[in-house]
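Consider the single chain below, provided in structure tokens and representing the form predicted on its own.
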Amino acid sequence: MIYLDYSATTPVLPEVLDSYIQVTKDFIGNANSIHNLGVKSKELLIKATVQISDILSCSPKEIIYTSGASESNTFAIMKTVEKYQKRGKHIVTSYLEHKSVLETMDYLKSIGFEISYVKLLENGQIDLEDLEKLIREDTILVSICAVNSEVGFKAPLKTIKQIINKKKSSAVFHSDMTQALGKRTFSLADVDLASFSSHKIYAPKGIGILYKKKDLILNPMIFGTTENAPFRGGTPALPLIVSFSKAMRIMNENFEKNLKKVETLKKNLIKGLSEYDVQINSNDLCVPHIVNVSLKKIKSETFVRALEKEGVCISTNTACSSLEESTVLKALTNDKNISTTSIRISISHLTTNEEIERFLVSFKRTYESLLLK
């Protein structure tokens, strides 16, 4: 089995299972419990809680853990506009972003919000003066992903940024950061909230983090919090929490020899690919870990099964809109050809240069036999 849909998820590193399971043995104790068992797991909370804050340059104090990045970008969301909505109901947002933003987008205009969706050049990356345009006086959050999870398109955070104090706007910035993690450097001084996940950078599912400013205020999410958990009120997933810092560690210790072995993958992939009668729709302005490419002839769900029957495995856009029409290429070409029939091919460095090889002799298989049909 060749895998290629690391965007998605990846799988767990042995050295992360292993910090998961000793946590599961060794630290039994609840860290709000004020006996010897929980003070020992507070302790541990806070030494990995420190080791994530200071990788992501932040106090430990913004680190807020969750289920994942989903409920971090709904929470952040609907957090921010239940706090603010009485400066106004607009907010500006994009097509770039994942599911899990555009649903809470839908919502919010169905009970009153007005939502501004901004331009996209042709080359992917958001107009700018479009969106100095569209911040106004009412608007209470703005919301861009730094990596689009599609496509790889990567966004201008500081940019952005200093056009939202350029209007003296006192709209909140939250982005979505779960693709960034381990494959663009970015600084959370550009923004006051922002969305991560362990799952996406080789640690298990089920974690996630939101990173909310210190001086932005909230009201909580869930009830019941304490101090180790003021936002987010529950007894702390220990194991997932140690596991995700593990995780951290060794992706900030190896970022630049990985980062390099991807790019080099992505440029054979690319001249494979470029063989062929297809669109290739991510540039040099995207992360090198998202190869997307729209088939024109060949409808993505289509090709997707047929090439897994050869035992590879890649996606049609994300993994929570596969087999729907790619938002993001509809809004960039407007072209059903090219928004319908694409596919994604995401890599790691754990991909091998073997496995891409053996990618393109089943990609030639496939695309030449439905072809044909």
The other form holds:
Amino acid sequence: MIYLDYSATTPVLPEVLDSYIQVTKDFIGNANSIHNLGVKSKELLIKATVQISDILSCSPKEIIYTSGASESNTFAIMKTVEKYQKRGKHIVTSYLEHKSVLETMDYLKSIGFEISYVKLLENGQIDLEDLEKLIREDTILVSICAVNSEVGFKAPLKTIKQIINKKKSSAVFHSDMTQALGKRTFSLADVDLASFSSHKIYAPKGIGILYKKKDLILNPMIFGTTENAPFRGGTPALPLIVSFSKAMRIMNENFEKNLKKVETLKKNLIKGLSEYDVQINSNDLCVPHIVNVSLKKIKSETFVRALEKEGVCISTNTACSSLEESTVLKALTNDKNISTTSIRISISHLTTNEEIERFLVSFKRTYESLLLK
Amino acid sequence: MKKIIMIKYGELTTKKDNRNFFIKTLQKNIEEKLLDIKHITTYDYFRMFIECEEKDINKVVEILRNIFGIYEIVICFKLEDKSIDSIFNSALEIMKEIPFKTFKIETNRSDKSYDIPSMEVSRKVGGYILKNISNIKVDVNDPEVLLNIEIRQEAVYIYTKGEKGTLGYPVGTLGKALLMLSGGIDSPVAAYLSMKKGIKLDYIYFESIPHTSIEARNKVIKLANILKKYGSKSNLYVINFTKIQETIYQVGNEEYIITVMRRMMYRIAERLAKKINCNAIINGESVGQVASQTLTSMKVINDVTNYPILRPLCSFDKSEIIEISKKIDTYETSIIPYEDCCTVFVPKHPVINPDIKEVLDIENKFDYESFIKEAIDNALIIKIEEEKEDNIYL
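To test you: the structure above is the form predicted on its own. What is the structure of the form predicted together with the partner chain?
Then the entire complex follows, led off by the chain already shown.
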């Protein structure tokens, strides 16, 4: 089997899984309990959180553990809206967003909020002039992801923040950084809220982070808060948190090295795909981990299923919206031949050159057989 | 030309006969903190030099910022080649990096065998710089940049302005004292200021489990660990105070609880201090801050000992204390709210002007001597030293 769907999720690193199991066995206490077992758990919780906040360059108090990025995204938006709707009912977002952002926006629209989608330039970049025009006095939130999950476009967070500041807007800036972690550099100083997920960086599923800047005041997401979980009440999921922290450390230590490797793999992959009459949607402004291609004449879903018979796992656009038309490609091209025929190949430092070669062979076979029909 | 760090000593100049001892202690303190960094330290009567890899220089400076007994930290350039041409080139290279309009050169020639006199060196180098950088001039009275050239036996050192060190005396040069560390904001600040005066510290902490928590103790351990960067290895003596405190609560008049409790603490601290060779007891008391810190209270409480009690914060305002605690990184830990010994069994109205007769009456009601002995014998000793534990889970 060749797995090329790392942006959907990643396998758990063995050493991370070890930590998960060991912590589950060794730390039975609830970090909220005051007895010794609880205190032991709490100490480990603090250490794990400090390790994460050091890597992300923020304060441990700004880390909120959630169940994953979809939860982080939904609550980042909903809680901001809840707190600041008296200031205005206008939100700015983009077509680059994940389904969990887009659907939250649809819901908000249905209850009376006005949502503006910032235009994209032809190269997939946010149209910054349009963004500047869109931000108004009653804009309370700007939500733009750091890396688009379908094509891999990177957004210039610092510039976006500067534009918000330039407009003297007090809009909260949220960024979904799920696909950015380990794939590009970023500074949390540029945003007020950010979403992360652990299973994209070789840690278990079921845990994510909502980064919330210290001075941004929001109401709790889940009540029953404690000192350890002041914004999202409940028993801290210590084994998951520790696994996340460890995976993040490993990711951070190998960041440059892994990025270089993926860049080389991407070049080989694109070279191989360029031989066909397809459109490669990912460009140099994308993270190297994602190669999005529109097949033009073959429906995405058909192709992904056919390729699976060859033992290759890739994705249509994103795992969460596999059966839908690509929002970002639709916005970019308004061409159904492009937006309904796209596939996403997402690679990792674990991917080998040999896998890329074998993939290209399978691709050729599948492509040619489907084209004939 | 090699970039190195030069240290100018603090108030040591006044320590005539002890000067060597002070400098050696400073060197030892610095070495202790630089264990992880490859470096060589050399020193003489006036300066200390640290040579390390260039990439580590900032890290070393960062560490030196927390070490007492340093007047100035200077990044300086060492020239093994002492020829005047070598000085010309290096001086120009250094000056080209700094924006300035006016400058002055000062030369100090402790190597009297060097064949050009100091004034002459200054003049020549000044001339060379004037020739090679445009739009600048010499100003001997108020120059923007002062370039120092020190010609010594082993090499020539060139440097501009350094940054001010933390001053004070090297920790350990003034002996050892026992500091009463409570976990609050004040006592860590008192510890910092004592270390500044060259005092090495051990800590005493009173806990009253189950009325106080393990977390409160851990917080104190953490504070001691933070303070370590300004001083050296130390011991934290954890005194189980539960029995004494409960007994006072049972036999005493409520408003006198704190007074009697503080007297017991001083008795224990004094005895422990003697046992571990501490020459003084230090705490974070500030006059008037709480009921036990009025002058009359302090007199009655202090009555149990004639050991020197130092109170570095006695005249500080709370806001000034908080300011220092933020500077020294203890504030965030200090404010974590845990019950401590002084906040359990707190009377509604503690006595402000305690009557010694009343105090003695309470104390006569129980055999505190045996309690005190037991508390000291059973003290838990926690070593505050470099922690190198890698968490196996993370």
